[in-house]
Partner chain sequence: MIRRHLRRSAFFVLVAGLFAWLVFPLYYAFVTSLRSGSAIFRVSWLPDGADFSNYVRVFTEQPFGRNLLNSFLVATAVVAISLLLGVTAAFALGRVKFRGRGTLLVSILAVSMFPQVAVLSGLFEVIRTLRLYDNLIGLVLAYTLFTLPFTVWVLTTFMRDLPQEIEEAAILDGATPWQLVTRVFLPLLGPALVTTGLLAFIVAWNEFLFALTFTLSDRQRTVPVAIALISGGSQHELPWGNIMAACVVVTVPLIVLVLIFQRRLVAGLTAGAVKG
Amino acid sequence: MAEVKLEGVTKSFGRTKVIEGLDLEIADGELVVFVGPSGCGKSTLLRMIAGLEDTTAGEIYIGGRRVTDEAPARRGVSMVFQSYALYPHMKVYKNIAFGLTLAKTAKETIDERVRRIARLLQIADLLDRYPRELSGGQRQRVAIARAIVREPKVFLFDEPLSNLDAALRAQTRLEIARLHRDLKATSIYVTHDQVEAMTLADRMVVLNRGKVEQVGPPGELYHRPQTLFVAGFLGSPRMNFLKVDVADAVATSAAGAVPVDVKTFTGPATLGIRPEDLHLAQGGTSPTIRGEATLVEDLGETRIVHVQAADGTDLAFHHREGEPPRPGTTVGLVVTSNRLHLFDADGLRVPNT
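For the sequence shown above, give one chain's structure in the form predicted alone.
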């Protein structure tokens, strides 16, 4: 396998820049997930690495070799697309073997690789079937097997699970995680699904309008987002935001006053509170935020309670024990003070001081 390096990579369609001066290094054997909203440039960036899109500027290296202008077949990458793109007239065995057959690989080598990969992906009993005889999850595993059998330097996954239902997505996601653990292959994975990103990635790259907002392990991005965008993008329900004024280490809004661990910052800011860090005030605890319950979503293992704060801001929090507040009732909320997030007027994280 090999490392991937991007230096000042830019992509423009006419006057529209979709990727702007991007620098990134992906280590040998690492699984990196590109995540972001639709139109942020994540699939375009993946296609540039694959050689399916030209770069407007910048350089791409794979395994220390410059491949910026090389054809896709010479880059040593295999790509798994959102669509399965299987040949309907070929059985599974021939679909998996097709690339090796074109490369005139020895029949014995083809047979050994196809059967080994089929066992790894638990599709060995499907080799004599046609794609039309397979489920969606089985077809996606065949598409993954076809990519693996070529033994490329880098695997590229472009939203490979988006066509599957929820149960199959979860199952296939686990299979991809096990596959990466077993192969230790350099992999780049594109998705808009936060669960896929958080559970699969060694590191996540959060993209916004063609620029990198933050790079790091999933836990780091979730618990210490460096920008307001990352804070709002990761998490379901999303992070709660209150417009506040900060003075003397207290963030104040019409909804209430919350102590914050910043001693040198003053002025307007945005206070971020994860739904799991917001709770009902109980047992005589003084609430820090007041509002009115508007909706309760029962998800089985938890309930999501929606509240309109006194300043009109919509908030959400988890409620697991006892009866949740009824819509229309006034509630008092307390926060987990050591897990707050504060962002300045430019949307950048205010460091604790």
Given for the second form:
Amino acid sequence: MAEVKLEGVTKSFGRTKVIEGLDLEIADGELVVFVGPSGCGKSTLLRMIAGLEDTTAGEIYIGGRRVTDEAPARRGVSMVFQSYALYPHMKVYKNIAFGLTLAKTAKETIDERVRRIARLLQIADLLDRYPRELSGGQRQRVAIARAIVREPKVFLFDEPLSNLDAALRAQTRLEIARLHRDLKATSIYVTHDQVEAMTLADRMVVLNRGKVEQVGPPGELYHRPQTLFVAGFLGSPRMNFLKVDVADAVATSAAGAVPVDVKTFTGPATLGIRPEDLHLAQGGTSPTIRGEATLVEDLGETRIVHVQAADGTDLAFHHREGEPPRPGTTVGLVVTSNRLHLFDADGLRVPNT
Amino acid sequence: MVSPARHNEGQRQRVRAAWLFLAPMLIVLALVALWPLLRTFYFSFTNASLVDLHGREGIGLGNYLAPVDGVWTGLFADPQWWRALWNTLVFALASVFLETVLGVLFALVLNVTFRGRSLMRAALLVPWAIPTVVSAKMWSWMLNDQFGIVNDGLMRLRMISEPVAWLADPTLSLWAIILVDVWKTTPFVALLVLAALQMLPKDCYDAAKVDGIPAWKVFFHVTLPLIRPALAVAVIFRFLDAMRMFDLAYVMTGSSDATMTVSVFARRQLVDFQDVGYGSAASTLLFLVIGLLTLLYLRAMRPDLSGARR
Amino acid sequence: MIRRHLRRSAFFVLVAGLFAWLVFPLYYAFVTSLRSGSAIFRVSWLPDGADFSNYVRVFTEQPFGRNLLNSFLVATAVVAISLLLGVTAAFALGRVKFRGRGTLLVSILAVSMFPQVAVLSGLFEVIRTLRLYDNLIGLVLAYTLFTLPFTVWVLTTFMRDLPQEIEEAAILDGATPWQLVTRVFLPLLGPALVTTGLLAFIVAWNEFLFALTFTLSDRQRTVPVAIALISGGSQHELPWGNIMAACVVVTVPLIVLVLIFQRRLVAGLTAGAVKG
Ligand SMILES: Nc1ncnc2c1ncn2[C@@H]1O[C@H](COP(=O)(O)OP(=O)(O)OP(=O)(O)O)[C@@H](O)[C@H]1O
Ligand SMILES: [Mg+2]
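Please supply the coordinates for the form predicted together with its partner chain, as a counterpart to the form predicted alone shown previously.
Zooming out: every chain and molecule, the one shown earlier first.
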């Protein structure tokens, strides 16, 4: 059993607080992805769990055992780094075996395990090469093999794929998903790539300025973001935000009026509409938001139309079929009304009823 | 509230190991540097002699300045000491100045791409690699008053009409030694400056070229300020080294008053005259003089000793 | 057109002049070493003949072979000790954060800078107490005074530049600090070790003051002292042929080494900004 528990974990570098009183529980066998803007403390948090960084305050538990004061090697974690961090002077075999060698594991056991894992990761015929003789993708697979071979309780990944090109990234992502399905080891994964996060995660943790914004399965975070930050952070193109005033279940702005499904809420708010929930008003439907088309981006499978709404806000929506509006023309838009997001003045989601 | 530094076991082990790793080096340095230095300070207040270090008595400031039978004695009253200090300062200032100017010249030349540059760069390492004693001997031979090639060359060029006694003439010998030191250590300065030159951004030079600014102006207004940190480091290293110069003077001119540096003076007292007390006092004073000048220099220049070239 | 030509010629005259200034003394020592008898006392700018009797005499009139061996042994031992103590110290100073690290680094640098003569009497006492006077081991000990500080200094700068993540990977693999140094950093520092070792070797090979003061007998002398003390039959006539031959003998191996390792030496010199 290897659940990970963080209790009030805090980290300061000198006077700047990077992580502030963070609580989080990760279940055994779960794959949790940390996302957040650059510099929000993802790597720091990961390194604290690994023990590479001291905690200023708070406690860390792995498998029910308090490890806050323990040496990194004794926590039963292993880490895959963005830069691979392979030992340049050792061949692949020795790279993978190094940890076991240090632990004085029997030679036959080492050999058996190294070869089994090399087969698992399809690097069996690279064992006799130096890291400099490998491609980026191969190096990363060696790094993963090195992490796996010690059979850790927890895997930590710090942006493992961000040095790879797009195609390789997609492929390696699938491999990691497969590995996780097979090994069922608790994993924490840091990434900048939303597709990676959405596809791999059992649960996602959105961090912002050293604090947890929201935790939950990817779908829940995407469809029911609890804060304005999460809503804006996930999804590409970004969620559209309109400054509105809510009264009597109608959100009004200079761009138009949108009926919202809240009974009790009144006052200033932000209305969030995902680009896929915004459409051209067609035929008889009367538009709820008006604006002027400014730019059309053709991505092949879809087009993204940018519109300047009547109140000056920039909006974007997907347009899949038919002729897109020409830039400069006035457009009327409608929304999928059961998929709206409303946030109060503090940026918190207004509970829909 | 931030609790006091919490280190996990791994970090604690690292810090412990760090001290353990430092210990052998610190012990050796204490044995060969710190302790001997303290002993030298201590000896300077005694009348210890080399043959019998133990049979010493404290004599207070007797080695520095004290009245004996109504006459002031000690280093401060010793004209030879003052002469040695003067020689050392003249030597250090002149040689460091010349080395810096020549070193920059060498570096500028080596920074130009031309055929034979790598040969030139290799040649630069020749004087640097040659042992000081060997340089001293080579130059003594070249500067020999009767058979020296320098006199021969100068006479052929009609720059002198009769041989010059470079090393025996008290007005010339210190300058002969400065010449050899400049020859030997210019490469060091040149290499440091060259490393700095090669890190300079190319675009400001292109900009200057486009603006048609004359080369000498570019040098004084762009290059020199940019290599100043590297130069400051080179100068302090060279100066500290020049202030302790021993080999050249000892090998080329023995213990002639005209070239005697403080190091030569101190060793002569210590070893030749067996007067450990007096010699230690001279050493101590040299140490203090160098320390003082270094502090003044660091104050004035603030060179980045830790990594000017990174 | 003509101006450009003129400037180019001027540049090459300058380069030729600087080149001659650098190598002429060595060239002239070589020319002299090949002449003997009264020929030495006629200035000759070009080599004339090849008389190797000076070289023979250098080795027969004094234990110069022994002196060479001494220098080699002392320098090698100094290099070994400095690297051994230097690598571990550089790990501590370059990669571990602890209080007093900055002060320690500056003090170490200061040690390499202070005048040797300031420790002469104290070191003399230490060496005599350890019964190492007129003994090569005493010289090895004394030389660590110069070589250890700059070895530590240069290795620390190299150590700092090694990637952090490789060290962290090794820590997670369970490497102790000692294993980190010996199995991860040491192999990665190979080139830096060659550089620093070579610099330390040159320093030890060239040292004069301590060698002169702490040895007494002909057979314990190192090469610089031996050369400085070569004297002829009479007081006023130095055997210049022998001296120049000795100079060439000690210099040539050094120059060869230096030329082979040119680039690395320059990198080391400028990294630590130390003088060899
Ligand atoms: N050793 C350190 N000393 C001081 N500040 C640090 C140190 N390490 C990290 N920080 C700061 O802590 C904050 C969080 O850094 P961290 O590396 O955890 O961010 P991150 O979320 O991983 O960013 P990225 O996505 O760019 O990798 C940053 O503001 C960074 O400047
Ligand atoms: Mg990061």
